Every structure is written in C-alpha cells, then in structure tokens.
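Take a look at this one chain, the form predicted on its own, written out in structure tokens.
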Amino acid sequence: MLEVRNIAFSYDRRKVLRDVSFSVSPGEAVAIAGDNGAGKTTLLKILATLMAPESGAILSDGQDALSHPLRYRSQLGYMQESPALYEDMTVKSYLKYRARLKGEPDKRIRRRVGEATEICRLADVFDTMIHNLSFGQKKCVALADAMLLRPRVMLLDDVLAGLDVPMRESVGKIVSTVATFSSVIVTGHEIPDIVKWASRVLVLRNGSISSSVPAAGIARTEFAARVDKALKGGG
C-alpha cells in the first residue's frame, strides 16, 4: 500500500500543494484529475522522489520512502508524460537493457521482459526499432519499462495524452492489468476514458484534493456523472 501524508509544496512563494493525503491499495488504479497547473505532475515526481516535498511523509508498505529512497526507488515504476526512450534500439533491445540497468539478474531479465511484453501487447513489434513505432506504441514501451520488475507502486503521468481512442482502450487494460500486482496512480484529462478503468478519482483542486469519487457500487454512467460533478466544483 502507498500512503500519502500531508504533502505541501511551494514554487517560490505560490502553494501548488497543500496537506495533500491519500492512500493507494494494490489492486487499484487510482486517478488524478484536475485543472492544468492543479499540481498534479508536481505531485507524481514527489512521489517518484524527484521532488523534495516542504512537509509532508510517503510510506510505502508502511516504510518511509522519503528516508530510504533508494529502497523505495527498487519498488517504483514511474513513467513520465513525455518518455524518453532510446530510438536506435529495437524493442527487445531496449527492455533487456532496461532491466539489466535496474539491477534485475541475468537470469530473470527474459521472463521480466517477455511478462511485460505480453501485458503491453507488444510481441508484433518486438524486434521492431523503436523510431519505427507509432506514437502509441512508444508509449507502450514505456508503459512495458516501468512495470518490468513488477514494482508495487506504479505513476504514470498524463498516460492517455495523444492516443487515439482504440489505443487509449488497450492502455486502460493495461493499467487494470498492473493494477493486480501493484498500487497504481494515474494522471490524465480524458475522464471519459479513464472512468472505465479507475477503481477511484481524486480531484485536485487549489492544492488540494477537493473531492475523492469511489466506482465501487454504482454503474460505470453513474460513477462518470459524478466525476463530472466533482471536476465542475459540485463535491
């Protein structure tokens, strides 16, 4: 589990995050709606230990990440909005060494890339050089380099931007498929798509999580209005 305690952050004098608290289970994906400037991004590279928080504690398994975070890190996938990848490597390539660079063994670096291959639907591009793929498809392998160890938490900021809507459905099932094995926060506008997959939405508003919509229960319609409403200022 990932528990965020009374997070605060200033950009000089201004407050992006004030007293933000949450927590993330392992079979969750939650998600993170807000305005453009909400503090959203802000808050995922907090939690990915990119940013140092004002106040505030992160506990992952009940261990503080900002302590040891270097432990923490072991346990973390993170994939920014705009991955850097390496073009001149193929696909295969590029996750073997991916793995081996995080300090996987030798011996298991086939199975963790052959797991995260099959999740992330990338076997037809496997030997395939990455400058080759398709915008969604890059993103794929990103998606494919920050779940290889099975971490237990997963952040993933902005994950939908710029895909088109069937890729934005085989990205929803990946995180759903992560969410398994890990506890998963997302970042994203495309609400529609994102409320068919997320067990929970947290609306930023002012620094702050105004509102915080649960599925579980009502009907997936049901659960969209009420994000909706959240996102408009309606609680």
Given for the second form:
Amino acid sequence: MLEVRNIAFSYDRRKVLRDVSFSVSPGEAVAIAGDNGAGKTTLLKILATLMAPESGAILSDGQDALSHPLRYRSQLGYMQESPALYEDMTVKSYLKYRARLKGEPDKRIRRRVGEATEICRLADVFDTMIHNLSFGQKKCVALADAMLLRPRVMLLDDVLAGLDVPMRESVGKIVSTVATFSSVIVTGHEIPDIVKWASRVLVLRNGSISSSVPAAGIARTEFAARVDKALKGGG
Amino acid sequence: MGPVRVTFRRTFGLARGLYTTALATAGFLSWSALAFAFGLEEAEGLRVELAPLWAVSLAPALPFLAAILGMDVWSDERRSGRIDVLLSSPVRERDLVFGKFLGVWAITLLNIVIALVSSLAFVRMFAPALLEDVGFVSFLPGVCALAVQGMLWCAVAVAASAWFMNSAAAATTTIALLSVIPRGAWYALVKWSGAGRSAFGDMPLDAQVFDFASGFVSTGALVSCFILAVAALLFASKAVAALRCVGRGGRGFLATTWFAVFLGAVATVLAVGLAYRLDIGLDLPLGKRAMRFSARTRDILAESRGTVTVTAFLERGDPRFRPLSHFLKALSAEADAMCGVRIGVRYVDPALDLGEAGRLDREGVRRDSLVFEHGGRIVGTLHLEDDCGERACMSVIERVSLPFRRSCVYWTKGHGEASFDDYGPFGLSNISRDLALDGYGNKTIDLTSGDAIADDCALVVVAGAKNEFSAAEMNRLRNYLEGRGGRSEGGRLLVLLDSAESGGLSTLLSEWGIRPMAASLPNARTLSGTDVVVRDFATNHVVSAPFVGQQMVLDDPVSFGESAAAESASAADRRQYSPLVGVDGTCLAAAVEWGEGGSKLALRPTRIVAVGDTGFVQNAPLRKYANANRDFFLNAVKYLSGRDVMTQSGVEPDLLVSGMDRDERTRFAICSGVAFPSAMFLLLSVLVMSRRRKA
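Structure of the form predicted in complex with its partner chain, given the form predicted on its own:
Now the full complex is given, and it begins with the chain already shown.
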C-alpha cells in the first residue's frame, strides 16, 4: 500500500503542490486528473524519487520511501510521459538490459521479460529495433519496462497521451492487468478512456487534491459524469 | 549481474556502434602515429629509448580521445530524458557512473593497444633495426603509464558529461581541463618564469608518462592519478544525484551534496599532497633499461657530501631533454635516498634564460652540456655529444664531492727531474696546480734517505730523471711497489721518460713488464720536426678511453714494448699489460697492473704507468697546445691513486638509429599516420553500418 502524506513542492517561489495526501491500495488503479500545469507530472516524479518534496512523506507498506530510496525503487515501476528508450537496441535486448540493471538474477530474466512481453503484447516486435517502432509501441515497451519486475507501485505519467483509440483501449487493458498485482497511479487528460478501468480519480487543482471520485458501486457512465463535474470544479 | 557490469557492457557496446568512436579512434591513431614518426626523426642518432618515445607520442592525444569517447555518456541520457528512467531504477548513482567510466576506459585502452600494435608493425616494416634489442615487454610500462593517465582522463570526461547536457560543452570542458589549461599554464610558466623553468623544466604530464615508460615509477604520481580519478567519479555521481534536487525541497539535499563535493575536494588535495610527500621511486624490472644505478654510483652517492648542482644547458625542444631530465631526476632521487651528496637539478634554456645562459657562455660552457657546480663555481662540464651518461657524471661528482682524503703525489728529486714547483717553461707547476685542485698534495721525496715512504703517498712520480738511481734508491722503489714494509697495498708509480735508459729505470720497468725501447718512430707525424702527434688511444683502458678522437703531442718520445718479465712471474701472479697510446703501432705510453692472485690484483694491485716523454706536461707545452696532454696526465694520476671510478660503468643508453632515409621516413609517416587510421575508420564505419542495416 502506498501512502502519500502532506506532500508540498515549489519551484523557487511558485508553489506547485501543497498538502497532497492520498493512499493507494494494492489492486487499485488510481488516476490523477487535472489541468495542464496542475502538478501531475511533478507529483509522479516526487513519488518516483526523481524530485525531493519540500515537506511530507511517502510510505510504501509503512516504510518511509524517502529515507530508504533504494529499497523503495526496487518495488517501483515508473513510466514517463514520452518514452525514452535506447533506440539502438531491440525490444528484447532492452528489456533484458533493464531487468539486469534492476538487479534481477539471470535465471529469472527470461521469465520476467516473457511475462512483460505477453502482458504488453509485444511478441510481434520482440526482435525489432526500438527506433523502428511506432510511438504507441514504444509506449508499450516503456510500460513493459515499468512492470518488468512486478513492482508493488506503478507510476504511469500521461499513459494515454499520443495514442489512437485502439491503442488506448489496449493500454487500458494492460493497466487493468497490471493493477491486479500493483498499486497503480496514472495521470492523464483522456478521462473517457481512463474511467473505463480506473478505480478512483483524484482531481488535482491549485496544488492539492480537490476531490476524489471513486468508481465503486456506480456505473461507468455515472463515474465519468462525476469526474467531469469534479474537474469543472463542481466538487 | 551487478549494475556496474550491466552499465559497463551497455556503454562499451554502445560506443562500438557509433561513428563518433570510429572517428575518435582514427584521429587518435593518426595523431599518435604522426607524433611518433616525428619523434623518431628528431631523436635519430640520440640517446633516446624507443618505448618511452612511443609512450610520450601518445600522451598528448589521450585527453582528446577520452573527451570524445566520454562526452555523450551522461549528457545524451539527460538530453533524451532517459536519465529519469535510470534514476528511478534501484541503482546507486555511483554504480551507474562507475559502469559508464569503465566502458569509456575500456575503449581508451583498446585504442592504446591498437596504437601499440600498429606502431610496432610499422616499425618492424620500415625500421627493423629499432626492434633488434627492444622486446614487446619494454613497451608494457609505457602502456601502463598511458592506461593510468587514461583512467584519470576518462574519469574527468565522465564527470564533465554528467555536468553538461550538451555533449560539445562536455568535450570542450574536458579538453580544456586536461590539455589546454595544464599545458598552457606550463608553457606560460616556462616562457615567463625562470623559477618555473627550473622547477618544471619538463611538462609534468608527459614527464610522468616518460618516466613510467622508462621503468621509473613515481608512486606519488601513480597514487595521485588514482585519487584524482576517484574524486572525479565522486564528483560525477554527485552531479548526477544533484539532478534530483529540483525545486525548493531539494535545496537541503543540494547543499549537503555540494558540501560532500567540497569535503571530497579538500580530502583530494590533502591526499595528493601526502602522496607526493611520501613519494617513492620504483624501478620496474620489466624495462630493458630501467633507471637502476650501478653499485659504484650508489657508493659514491652515499660516501659523498655537500651539494652539487647539475645544470642542463640545452633547449627544451631538444629530443635529448626529456631523457636527460629523467636521468637527472632519478640521480637526484637516488642521492636523496642514499643520504649522501645532495644533487640539485636546474635547467637553463639558451633561448629563454638569457641571463643565466649568458653567464654560462662567459664561463666558456658550450651549449648542450651538463654543468656541474660545487661551492658556487663550475667544477666540470660534459657535452651531450660526448659521453655524459652515468659513468661520466659520477666521475665528476666523485671528484668534487667525496670527503677530502689526504693523499699526496710524491715527486722524486735528485736525478735531474723536472720539478713541480718550477714555474719556468720546463717546470711542472701548471700540472701540479691542477693536481692540487683535484685534492692532491704535492711533495718531494728523497729516496736516498732511509725513511719509509709515507702512508699518505698516493703515487710516486719520476718526471724525467737524467741521472742514475742508486741501488739503494732502486731497492726502496721496489719495496714500495711490492707493498713491503708494512704497506697494505702495492705501490703506484708514474714514470715519464726522456730516454730509454733514463735514470736507469728501464731495468725496474722491465721487471714489471714494461720495456722501454730506443727505436725511433717510423712515419711519425710531427708538428715541429720532433714532436709526435698521437691519435691512437686504447679504448679498453680507463686512462686512455676518454680520449678517442682527440690528440696528444709528445716531444721525441720513447717507445715501449712488453718485457719478458711476465713469463717468469709465478703462476699465482696476475699481470695486465696495456698499451695506452701509440703511433703506427708503436706504443708511447703503457700501463701495467700486477698483483698476487686475483683478489690482490682486484683490490690492492701494483700499478705503473710509463709515458715516453716528460715535456708533454711541462708548463710551456701546456700553454702552447690545446690538446689532451693535461687530461691524460690527470687521468693517469687518478688511475694510479685508485680514484678510477670510470672503470665502473653504469647503465648507459644506446643510440637510437632507425636506419630510415628521408623517403622511408615519409612513407612510414604516411602509412602509419594517414593510411592505417583511414583504413581503421573505414573498417569501423562499415561495421557500424552493417550493424545498423542488420537491425
């Protein structure tokens, strides 16, 4: 379980995040929505320990992530908005390289890579050079990289940005699958697609979580309507 | 598989697939090969060793290679955004930095090995004579030196790459830090500061490689390289870690990070200072001619006292400068280690140190010389074209800095001999003054008195006796020569003969193996009708060996042959008869060394030198002729008195002779410096292209 407590962050004078708190249980896929510049990416980078918060704490299974960053990162999968991969490698060699770098023992690498490839439906491009892939396929490779070692926490930044409709659905299915074993946090603007598989949507406004809309117990259309309303400031 | 190994493999593999690497490799090979070819031409016929010359040719190009290979390792990750993916992995920054550093260093080492193999191949092709005495092992210290220096350069390149997002900025900074600033500072120091020239005569970075490649390892420099490389890698990892410190929340982390960098810098400075303070010079056993000094040299350095300043009076651009500097530094370090004489080393460039060069010029010192100063005055000079290796240098140092030993030259009197205190044209006052300068006292001895010859007698000189020695006098001389009367060693006698029967000494000399002859000289080349110009000097004897190529003038000299006395000597006796100088096969001076058994011969032999003329060192001829008469006499005295350090040769470097003519040199330079690097570039480019096409 991931707990985010009172996170605050500012770029010099500009306050970006103030008192952000929420928690994500295993098996949950939480979406963070908000306007451009609301601080979604910043929040995810803080959760990925790529930035240090001004105050607040991140607890993963009760342990302070900022005090033990290496242990926390070993349970973390992070995908950034624009996939940054080694273009000179094939999908296979890239995923193997990443698994090795993350410290996976050699004997388990093949299984891990195979699993990630299967979930992300990369079998067809497994031996293809990354620079020959489409943007969507690259995003899938980055997703496979993030979920490679079955992390407990997955952070997916703008996961659907730049994808066409079939690809969004495909990625949505992947995220749903990943959410069975991880606490998933995604950001994005594609609310109609996100509400299809998100279990909760947090609306980030003025640097804090202005509303939390759960999907449990209501129809997806109703869930979408509530999220839309929350985004427009209706609470 | 650890993250270091994974990152190393990735960096190494990536570099293999880049055109940049192919270009950097070709540039490095071309630069180093052309520098080597140029160095070979400059060093032709000089005392320069091949392996250090090769290593020094590569050294200036190495920072450029490291800069280009290392410029992208971090800046590309930052530009592409992959840095976030890397930093979100459960890997320490230092592991990533170290892995990337190892990848860059491995490529650099590969380049050094390729340069070595290609250089050796082209040398074997164009100048096989150079490799006759030089094995592959001789180059290993040079490779190690370049590897150590390359390690530091690669670490700095990786650190610069971690600091800059722009590759060109990283490369430029690396080149500035590693090449432009240190070389520019050194050049400015040498150009405008006399003190700087004395302290840093040679470019320290190149000198370090040269010394190491010559087999003389400075532990201070070695440890400093390691410390600085570690510091650079620490800085790189901190620079990468600082990327997380965006925003106000990272300020505290940023402050502690840079405080750690500051502490690291302070610790580095202290550690480097300590390393140089505790510097130890090591001789590598790998090199053919590591700077190991002979036992005799070490003895002289240990026994000598005072300070001798050795000034290298030649231009820095001279190819002999670096080997000479290396030798002098090693000699000075050896002297410090032996706790005896202190040897200070200075460099005077005739083109830059005008004041000091003018002083040396006024003192009559030729350029390209080693000048030895003791007590504020010049006590010896050695010209680089002559013998100025360990043997000759130690000869000078020994002469001026050994503690004063009371030893006297005893001149016989009463038989019409020339006198050492006679200031007239036929006197020997000039030569006796030179003996006094060398630390000898001059005394007369009256053999007619019954007293024993004093213990401080270094040798007895009979300078042109005209009257017969009495039987008693002869007996005293014989007893002296045979070491009787409580003496612990055989006697030493220098005889100058004006005629074969001079003073009746021919009998005595014949007993010891030297037979004076009255025969006139056939085909004598003369200056004034009776003078004989001597050009033939025996090269196998300590007295005459230094005079090859010079000339002595003798006035109607007596000649010598070997007597039959040796045949009647007992089997236990050892005798060595040596003609020293001659004309057309006729010996005009001879030396004999004779003792009982090998040990006595080696330690306490009887020594006699006979010269067939007295006048050659009289005041008038010494003023008249600019020749070797004076030095020959002094050398004979030195030999007889036991100060014959010149017999103990040290490790003398050979001359570098490639045997290439101008056309072959050009072909060598073009093949090794242009054609081969171009071919390498094409080959690597094809490999890169094929890999990409296959992909």
